[in-house]
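Below sits a lone chain in structure tokens, taken as the form predicted on its own.
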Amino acid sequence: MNFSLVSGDASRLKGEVLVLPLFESDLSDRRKAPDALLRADRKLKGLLVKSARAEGFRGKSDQLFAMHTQGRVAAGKVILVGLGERAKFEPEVLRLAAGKAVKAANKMRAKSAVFWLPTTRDFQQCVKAAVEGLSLGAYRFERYRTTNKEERAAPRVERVQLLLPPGQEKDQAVQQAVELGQRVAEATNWARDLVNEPAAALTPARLAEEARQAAEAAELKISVGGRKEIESLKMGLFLGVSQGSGQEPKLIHLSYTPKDPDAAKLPPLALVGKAITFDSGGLSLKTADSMVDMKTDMAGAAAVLGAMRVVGALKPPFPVHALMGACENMPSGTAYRPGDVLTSRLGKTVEVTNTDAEGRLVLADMLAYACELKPSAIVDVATLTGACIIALGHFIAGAFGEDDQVVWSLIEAARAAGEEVWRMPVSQLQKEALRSEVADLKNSGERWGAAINAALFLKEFVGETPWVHLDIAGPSQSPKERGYLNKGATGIGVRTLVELIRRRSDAVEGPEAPEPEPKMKPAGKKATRAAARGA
């Protein structure tokens, strides 16, 4: 999708769409609208507002109205979009907008849209936030469709003009916002299709491949080793996950190194993904319903290699590392056995109770191995717990950690970037469900609180290191179809990364800025600490 800034009357503007997000306002109260409304409503005989008001358009959040010009304004059609209550407004609400007024221009099969951006606080974020929606919102995953070919050959929206309102300058930050919200958009894009790739085509081998491609194109170091490799690091829980699988575990690290040498010496920030490519349960085996989503639980990877695919561009002033365990988990005469008693990396021995508890086995390979490199923080994104789906859904991430700065710079990121994320606790109370009778612990507690199990198990594994742990579980796939998702992956996490890194590089290179109180205070042992700063 291609996009330019433009200025003037919107009535005038050619495009064989018009969208305009409208405030509840805007409706309401002719003296608050917009100028873009007003003009194109003259144009239309007043028959525009008038007919939205009798079809129940009231700009409220999530709503919609479409409307032919008959040729008085220049383009075709005109589609308003409501962005609620201008109280409540936050650049999510525009990105979710902008995906379904896309969604809506593409059933019209046009292929050019003028839209208008409305005045509001944070004007650069909102930009960035529209170029996103309309970007994400565009994405259709029909790979393996071969029915209704003339469908999915129809004209889809290629071209969009950027209509500033009066009294916005077209500045270099303002198409930088664009800019980075198209590059946003396009790692996330790709990493929804990785995601929603079948498991038997997204191998181990063919995510390591992804992750060359976009390690060559972004500029980054890449090192990929095999089973040989995975063994000499001695990294035993990664080898049992893995072992009952044809297909060869892939240990992948993608690097940035800035070129200036003061800012290469920097502790680096540490990205860990999940790479589970497919999840049967191993022994363990998972029920058919259960086991068929699974192709998804790389969700976590998917959203490292996004990020680390903008990182090539950020260029941050302090070195990225992303580290990733490609495996599958599968039950056969090889795989490993409830009972058996794994040697990690860091030499703790681990117990395995449940084998469908097999991401937090790799992740804590992946973990120990990261603070070898000494980094400033690590952030690890898994698909790991059924449980924090069931205490949050569908649509909200859960954040772990102890260090309140680093988990508050990464919450407050994630609001930025408009992805729900809320913070859960790391109770030692709940310690005890990991004391296993014959190893230092065990893979899996009990059923109450295991998504706090889940997340004490990896803190065995960071030491002193500062850590998050974000659990995607539920938010990697949507449901349904709501403003820019469509059913199926979300890609969550690329924008969280992308933004947490940009707000830490800011630390680094200008004067530090007092981050704005959270809406939520933080708990834990730590909670005198700053709540949110981004370094």
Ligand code: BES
Contents of the next structure:
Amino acid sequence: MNFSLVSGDASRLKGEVLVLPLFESDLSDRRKAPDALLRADRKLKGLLVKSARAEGFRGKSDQLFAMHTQGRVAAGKVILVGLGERAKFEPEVLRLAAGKAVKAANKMRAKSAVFWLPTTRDFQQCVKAAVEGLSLGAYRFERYRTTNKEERAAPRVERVQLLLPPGQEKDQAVQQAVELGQRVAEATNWARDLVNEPAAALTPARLAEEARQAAEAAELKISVGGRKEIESLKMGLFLGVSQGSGQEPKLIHLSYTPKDPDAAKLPPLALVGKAITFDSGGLSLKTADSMVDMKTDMAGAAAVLGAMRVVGALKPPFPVHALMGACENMPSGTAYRPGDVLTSRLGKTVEVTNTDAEGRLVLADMLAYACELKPSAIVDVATLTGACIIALGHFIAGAFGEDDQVVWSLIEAARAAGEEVWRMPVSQLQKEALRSEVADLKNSGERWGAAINAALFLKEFVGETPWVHLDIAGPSQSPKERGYLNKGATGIGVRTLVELIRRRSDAVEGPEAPEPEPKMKPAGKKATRAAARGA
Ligand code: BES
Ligand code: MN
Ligand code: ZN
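One more: the block was the form predicted on its own; return the form predicted in complex with the named molecule.
So here's everything in the complex, that chain up top.
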């Protein structure tokens, strides 16, 4: 999608559709109505507002109203999309509305659109949100469809003119917001493709190949190891999980190093992504129903890889590493068995009590390996537990960790990026759940608090390194169409990780432009230069 920045009279700008996002108060009180709406309405002899009202459009956040302009306005159609109450507004509301509007414009077969941006607080964040909402909302995965060719060949919105208040179209910060929004959306749609791709196509080797291409495009270093390398690194947990599959496991390691030699010496940020390309459960086989969506079990890796694509452009003033242990979890004559004892890279031994608790095993070896890089913090992103879906549903990710500063900074970044994350406990009260009779640990305990047990297991492998574990089992897939989401992969995590890295960059360099205070206060102290160095 191509964006250009313009200013001027909304009713005179040519485009197939004109999108006007409106607050409830814009319609209820004519004195509060924005100029863009008034001008279009005047040219339509008052019929725009009148018809919208007659159709029940009140500017509520899930509402949309579309109308032909019969040539009275330069744009062929007007789409009004609701933003709800102004007092409750945040950029995510605009992101969702933009996604909804672009879906409607695509159904109208429009190729070009004018998107008017309402004046709001956090204007740059809103510009970024609008660009993301438009690009994410236009996403579809139809590589495997052969029917309905006509529908698929139909025109889509390709060009968008962002209509800004006068002067803003030349503002550098606004231009940067557009560019970042485009990069983030492109990376998110790419992550969605990886998740939506069937497991037969997206094997560990193919994931490694995709990572290689992404690394080249983003000018990052990459190394990919096969079984031999994984063996020589003594990653016994990773090897155990992968041994039932005919697909060779791949250890994928991307790294970004800043050009400035001083910055290159700072402790890195380490990202770890769960990369099970298919999770059958192994010998502790899943049911037919619960296996259907298990190509999604590499969504954590997709998020990490998506974020790394943006890191190349963001150029943070500290190194960033991404680690993924990619493999399938399959039952077979060579599969690991319940009762097997595996030795991790860290040296700790694990009794396998359930082969379906495979994610934590692979992650444990990746986390231990990440710690060897002496990072300032580790963030892991994983579709780890069904229990987290039970707890938080399909729209909210769980954040686990004991370092308040790192956990809250991630939650704040998620909030700013429009991804919902809720803090979950890593409670020692449940430690017995992982006690084994034969080994240092077992990999699965009772079902109560199973998302916490998984986090407790991971914790055994990070030592003192500040660490956050993001369980995205729920929001990795959207069960319904909503705003900029379609059914299927969401690409969750990309926006949060990018925003986190952007904020950590600001903490080291000082922000380029003063940002308004976030709504939610962190429990810990603010990130500082010292914190970024890991002090
Ligand atoms: N990949 C699953 C978790 C999952 C479930 C992700 C649904 C996305 C949607 C994970 O490997 C798993 O099987 N977890 C088990 C753990 C249990 C055996 C301790 C679970 O949550 O049931
Ligand atoms: Mn599993
Ligand atoms: Zn899994």
